[in-house]
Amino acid sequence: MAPHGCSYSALLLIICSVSVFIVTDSQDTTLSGGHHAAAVEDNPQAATEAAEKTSEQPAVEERRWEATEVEEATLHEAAADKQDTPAPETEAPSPVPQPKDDFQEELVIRPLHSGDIYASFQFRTLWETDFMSGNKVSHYRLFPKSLGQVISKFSVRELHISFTQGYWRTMQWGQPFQPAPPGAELWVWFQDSVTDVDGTWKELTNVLSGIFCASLNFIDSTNTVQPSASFKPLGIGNVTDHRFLRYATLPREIVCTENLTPWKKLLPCGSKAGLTVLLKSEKLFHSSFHSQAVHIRPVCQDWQCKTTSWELRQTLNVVFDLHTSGQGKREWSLFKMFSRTLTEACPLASSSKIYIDITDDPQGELFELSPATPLLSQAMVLGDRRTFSVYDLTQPVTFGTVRSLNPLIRWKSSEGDMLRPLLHAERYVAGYGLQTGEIHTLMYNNHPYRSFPVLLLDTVPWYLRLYIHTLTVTSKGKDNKPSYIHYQPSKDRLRPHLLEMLVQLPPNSVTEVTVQFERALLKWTEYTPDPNHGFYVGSSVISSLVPSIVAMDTNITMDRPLFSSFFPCKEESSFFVRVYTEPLLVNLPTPDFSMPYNVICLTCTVVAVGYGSLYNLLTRSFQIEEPSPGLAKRLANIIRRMRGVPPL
C-alpha cells in the first residue's frame, strides 16, 4: 500500500500546482484586457485602426466605401454650410486659357476661260511662341517639331522654299495667288546672331534635302546668290542688313510623289481627314502646272504687334487641263479633279472652307455651280475685287444629307474675255553658234495711263560670262537709263553673276532688257551625263508694286481669307506683285564624247590581242609528240599482246 500511497499524494501534488498556475494566467490576462479598455476609452481611433487590422478584406472594402459616402455627405454639408454663410467677395471666374495654336485650312477654286480650273490649297498653322529665347521647346502639338527645330538650330527669320513642275503661263491663266519658279527655289533671311552665314546655310540645305526628299544638296556657291534689293522680308521687321540673306535656285529640279509624301507629313491631319484626302499624288501629276511651297516666318497678333507668333504656310498650286484630262466635256467636279470627294473637315481646323471664284459670272451665265450656297465672300485679290462662293467644311449642313460635298462647276458657254494681267515677262536666248549668245528679257506694262517701278534680279551661272557693257535697257524704241544697278561679277567655279535693276516701265509699253554673254569650255569631268541636253539659267525675278484698281485693304490682323492675306500691303493704292520668267535652256561647247568611246574600245582590244598572246607563249608548256603508227602495225601490236610477246 505505501507504494500507492505516494503515488496518490504525487499525482495530487501536480494537479495543484497546474491549477495555480492556471489562475495566475487568468488573472494576467484580465488585468491586460483592463488596460486594454482602458486605451480603447482614452483613444478611440486606435481601437478602430486594430479592428481594421484584424478584420477581413470584405470588410475593409465595406468600411472604404462606407467612409467615402460619409466623406462626400461631409462636403454636401459643408458646401450647403458655406452657401448659407454670406460671402464677403465675390470673386470672378479665371477665363479658359486660349490654345496657342491655330490651324486653318482653304481651297480656291478658279475656273479658267480656257476651260481648265485652277485650284489652289492653303494650310497656315499659327504658333506663339519663340523658338530665339535659348529655350528649348519640347511640346510641340500643330507645329511640326522637324521644322521647328531647323528654326532654333539654324536661327531662321524667314524660310521659303517652293517646289514646282510645270511653267505657269500668265496670259492665259492670269496672275497666280503663290507665284512660284520651276524646279526649286530657297531663300532664308538669318537671324543678325549668326556669324557664319555661308556655312549656316549650307548646313541648312543638307537638311531640308532630308526633309523634303529633294536634290537640296546641290545648292552651293556656285547657284547662291545674296541680293541687295529683292527678297524683303515677309513677316515682322524690315531688315535692312542683306548679309543674313540667301537665294538659290534649282531649274532642273524634279517634282515627283517623294517631295509631296513629306510636305503632306507636315499638316496636322496628315493626309487622313479635311482638305488634304483630296491631294492624290497621281492625279496632280497629271496636270499642266504643280507647285507646292512652305513658308515660314514671324508675324503679328493684334495690330499694335505686342504679340508675335510663327506662321507655317503651306500652298499647293494646281492647273487642270481641258484636254489632258481625258473628259471633253467643259464641267469639273472635286471627283473629276481629285478623284475622292469631301466627308468632314479636318478635327484639328479652326476653319475650312472652300471658296469658288464667281467674280466673271455673277449671274450664272457662263457657267452653274451645283449646290449652291447662299454664303458669299468677297476679298481683295491682286488688286482686283474678287467674289467667291464658301463652303463651310465645319458646318454640317454643308454635307446634305449623303454626308459628301462635291461641288459640280458645268460651263453653259465658252464667250467672255480673261482680264490681262498688268505685269508679265517673257526672257529668251538669242544668237547663233556656240561661241557667245545674248539674253532678252521681256517686261510689259499693260496699264492704260500708269507707269510704275520694277525690280528685276538676274542670276546668270558662272560659264556664261556676261559683257556687262553691252547691257542695253529700251521701252518704246527709246534708251531707258535704270535708277538703280547692282552688280556682282563671277568668279570661275565659285559663285554667278548677279545682276540687280530699277527700271520705270512706262504705261502701255514693253521694255527690253538685253545683254550679250560668252560660252565658257568647261573641264570634261564638269559636264552632265546628258550634255547635249543643254545647261538650265534660272528664272529672272520681277518684283514691284502695281498700281490697285481698288482701294486696298492695309489691315493685317483683319480676318481675310489666307490666299489674300500672303503679301502684306502697306499701300492702299498699290500691290505687290512677284513675277517669274521661263527658265533658259543654253548649249555648251560639248566635245565628242563619243571619240573617248572609241578610243577606249580600240585601245582595249589591241591591248587584249597584244597581251594575250605574249601571255599564252609565256606560260604555254611544249610537248614533243611522237607521229602515231599505222593501222598494220596498231593490228601486230595487239597481236603480240595477245600471244604475250613484246610489241614492235
Given for the second form:
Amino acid sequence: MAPHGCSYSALLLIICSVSVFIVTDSQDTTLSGGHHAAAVEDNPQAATEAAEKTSEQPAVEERRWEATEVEEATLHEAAADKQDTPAPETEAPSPVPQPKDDFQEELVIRPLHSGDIYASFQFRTLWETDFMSGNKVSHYRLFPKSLGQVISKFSVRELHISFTQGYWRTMQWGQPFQPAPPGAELWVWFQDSVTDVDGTWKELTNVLSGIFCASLNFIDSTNTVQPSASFKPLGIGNVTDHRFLRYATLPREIVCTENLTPWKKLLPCGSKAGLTVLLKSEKLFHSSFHSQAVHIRPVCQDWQCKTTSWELRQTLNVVFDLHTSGQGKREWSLFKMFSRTLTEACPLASSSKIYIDITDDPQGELFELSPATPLLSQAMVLGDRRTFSVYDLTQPVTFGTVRSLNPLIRWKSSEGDMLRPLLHAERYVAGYGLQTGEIHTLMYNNHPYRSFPVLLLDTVPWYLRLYIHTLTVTSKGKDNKPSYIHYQPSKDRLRPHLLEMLVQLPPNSVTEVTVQFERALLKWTEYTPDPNHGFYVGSSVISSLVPSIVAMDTNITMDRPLFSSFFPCKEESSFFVRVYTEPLLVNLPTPDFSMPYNVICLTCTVVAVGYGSLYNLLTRSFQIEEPSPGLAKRLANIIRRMRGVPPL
Amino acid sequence: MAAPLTLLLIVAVTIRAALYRSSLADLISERVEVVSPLTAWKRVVEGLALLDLGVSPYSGDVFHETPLIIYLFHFLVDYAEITFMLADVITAVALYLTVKEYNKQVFRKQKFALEADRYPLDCLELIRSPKEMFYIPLKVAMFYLLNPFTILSCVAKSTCGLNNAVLSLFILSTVKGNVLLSAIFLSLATYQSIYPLTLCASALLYLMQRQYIPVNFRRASFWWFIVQYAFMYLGSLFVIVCLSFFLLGSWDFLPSVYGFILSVPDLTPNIGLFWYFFAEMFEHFRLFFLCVFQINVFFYTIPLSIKLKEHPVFLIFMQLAVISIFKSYPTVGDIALYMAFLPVWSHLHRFLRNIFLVCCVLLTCSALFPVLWHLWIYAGSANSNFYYAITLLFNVAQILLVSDYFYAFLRREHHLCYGLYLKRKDGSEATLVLK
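Moving on from the form predicted on its own, please list the structure of the form predicted together with its partner chain.
Now the full complex is given, and it begins with the chain already shown.
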C-alpha cells in the first residue's frame, strides 16, 4: 500500500508543478502585453509633457501636422488618463465628417497704470446648429446643454448676462474689454416669433436664476425696461423692434462663489484643465473688481454668411490690487494673482493663448517680462493699437523645462502716463432730506477737438418720482438740447422710469444732466429688511461711437508712410464704447415698522370719534334733564310695580 | 359795501403777489400740507412737459389732474399766478354774494316767523338783527381771502383753489336759485374730485325749498324736480367727460384721476388720515379698510340731509367739512373753504362748548406741522410717528369743531321752538341733554 501511495503523491507533485509553471507562463504573457500597451501610450504623453526627451520632439511635431483630429483624440485621452478617469471610447478616429463646434480660450493680462493688474478671460464656444428649427437638438458636445435648452425653449435670439462685484474705475484703469455695471445685468432679444414676450421673460429670468444661482428671479416688471436705442443686437439679424428686447439690472446683487461655480460648469473643460484652473474663488473674490458674463448670440460662420452658428462667449474680468498687497513691490506673476500656474491647455480647445499687453513698454524699459516670448501680436482694441506678447498654450515649448508657465513682470520704474479715456461718466444724488433730490450725471468728453453723440439710458425705480420738466442738459455752461428723448414715466408698483436721450458732447467738455425726483413713502411691506441702508438705483448706461485714439494722432506720423496718413482711415475712425456709471444709493422716508397695530387702532379711533359725535347728534334729540331718582326710590318702584301699585 | 370788498380784494391780491415774488413761494409749493399729489402745481407742469414730449400724461403715475385742467393750463401756463389769484377772488366774491343772499332769506324767514308769533317769547335774544348780519358777507370773504391756509394754497399754486372756485360758484348759483347753473357747476366740481357728489342732496333740498316743492316722496312734483336736476347734472357730467375724452383721445384719465382718488396708491404724507393708515396696513385688509374709509365720506350724506332738511346751507357747510376731513388727499385749501363759512354761524357762538380748546389745538397743530416734518425728513431726529400724531390731533380738532357747530345749530333750533329758558316741571331751571 505504501509504494502505491508514494507514486500517487509523486504524481500529485508533478501535476502541481506543471500547473504552477503554466500559471507563471500565462502571467508572463499578460505582463508583456501590459508593457506593450504602456509603450503605446507613452507617445501622446510625451506630446503634452514635452521637453525632457528632445529627440522625440520632431516625431511629435510630425504627428501634429499629419492629422489634427487624431492628435486631439489622443490628447483627450492623455488628459483623461491623468485625471485617473476611465478613458472614453473616442480612441479610434471617429467617422464624423467635421466637428461642428469649436472652443477657444484666451487670457489677456494688462498691467494698469494705477499699479493694478487687469486679467480678462474669454472662452468662446461656436456651434453650427439651429436651435429654432422643428427637430430638437439633443446631442451636445462642447456647448452646454442647459443653455442650449434655454435658447430653444424661450426662443432667445441673444442673451447677455453679467454679474459684477465692484465698480470699474474708468479714470484709473481705462476702458474695460467687456463693460458691466455693478450687480447683475441681463438683456435679452427674443425671436420675433414670441407672442407673449413678458411672460417668456418672466420664465426665462426664473430659469436663469436657477442656472446661475443668482437672484435673477427678483427681475419683474418694476425693474424691466425696453430701451429703444441703447441696446442693439450684437449678433446677426436685423430685428430692431424693441418690443422683443428686455433689459433689467439688479444693482444690489452680490456676486460670489456660488455664481462662479455654475459659470465654470458651462465650460467644456470645467475647472480641470486649461486656463480655467486659474479660476479659484478664494483669489478671484479677493480683488478690486470682479465681473463674469455670458453672451450668447448668432454669428456668421463664414464671410459670406451662408451658415450661421451660435456663439457662447463666457468672459471673466478681474482686477487685482497687487501693489498694496505686495508691500509696495511692483511685480506680479500668474502665481501671485491666482496662486496657480499653468501646465497645459484645455485639450478640447482649438486655441489657447495668453496675451500680455506690453504696448506701454515697447523697448522693455518700464518692466521686464519673463519668460520672454518671441510671439508678438498687434490688435486694435477700443480704438487703440495695442501690442501683446503671446503665449500659445497649445505649444509644448511654451511651458519650458519646468513644465509650467508662470509669466512674471517686474517693474523697473513707475513712470508712464495713461492716456485719459475719451469717454467717462459719473453720477451722484444731490440734495438733502428725504423729500426731494436731484440726480446729476456727468459725462466727460476728453477728446481734444472732436465732438461725438452719446446715448444715455437711465432706469429709475418708480419710488423715485422723476419730474421730467426739471431735466436740464448743460455743457460748457450752455444749454445742450438733446436731439432725441424717449421717456416712459413710471407706474406705481408696476413699471420704472425709462429715460433715453441722445446728447452731443462737445469736445473737451463736461456735460451735466440733472433731473429732480421726489421720494415716495412706501407701504411698510415694500421696504427691504434694512430700509435705512437705502435703495439702489441701477447704473446709467452710456453708449457711444467714440472717435478712435489712432485717428486722433494725425500729426504724429512716426512709422506710417506718408501716403497713408492724409485722410483719417474710416475703419479706425470710431469705435463702440459702453460706459456704466456708479449705481446710486438713495434713502427713502420710512414709516415706523413696529406700529401697524397702533396706527390702525389710533386712526380708527379718530374716525370713530367723527362718526360717534355725528351719530350722537343725528339720532338723539334735546330733552330736559330729569334728575335721576335715588337708588332706594328706584328699588321701591320696582317692588311697587311687581305688586301692581302705582310707583312713587 | 362794494368799497370794503374792493379794498379787501386789493389787499389779498397784494399779499399773494408779494409772496409770489418772494423766495418763500418755492418753499411753500413743496409743503405736503399745502399740496397733495392731486393738486400739486409741479405735477401740472410735469403733465404739460409730458404732453410736449408726445407722451400721454396719464401713462405715468405723476399726473392726476383732469384733462380740462391740463388744457386750461396749456394756454394759461404763463399766467398761472394770475389764474390762481383770480380763482381766489372769484371764490371770495361768490361766497360774499352767496352769504348776502342767504342772509336776506334768513332775515325774511325770521320776519315771517315773528309775524306769525312762532317764536317763544324768551327767544328774542336769539333773533338776529340786520345790524349784526350786515358785515357777515364781508367777514366771509375776509375769512376766505386772508386765511393763511388759502394764501398758502394760492402761493403754492395748488389746483385746490380752482376746485374751491367751482364749488363756491355752485353754492352761489344754488342759493340764487339757478337750477341749470347749479347742476353744471356741481358736475364740474364732481368731475374735478369725486367727493362733491354728496352736495347733490343739499342742492336739491335748497332748490326745492326755494321753489316751495315739499319734500314728500308721494308727490309727483318732488320726483319730477329730482329727475330734472339729475338729468341736468348727469347730462353736463357726461358732456364734460366726453369732452375730456375727445381732447385726449383715450379713457386713460379715468383710472388715473378717479382710480387714484379712490384707491389711494400714493402714500405721500399729508394732513389727512389715509397716508399712514394705508402705509401701515396689512395687505389682506387693505381693500376692506379702503372701502370703509371711502364709504365713510359719503355715508353722512343721507342722515345729515334728513336731519337738516330745513337748513340746506348749513347742510352744505357740514358736508364740505366732512369731505375735507375724510377725503383721501386733503390739503389746507379744502379746510379754508369750509372755514370761510364760520362767520355765517357767528350767532351760534353762545352755544359752542369747546371752541377755545379747538382753536388752540388747530393753531398749535398748524404750527407743529412744519416743525415735525422738519424733524422727521430733514433733521432725522424724529420719525414718522411724530408727524402722524399731529395729523391725528389736527383731524380730531376739526371733527370737534364741526360737531360743535352742529350741536350749537341744533340746540339753537331747539330753543327757537321751545324757548330759551326752559323750566322743569317743578319750576326749577332745567338743563338740556341729548337723549
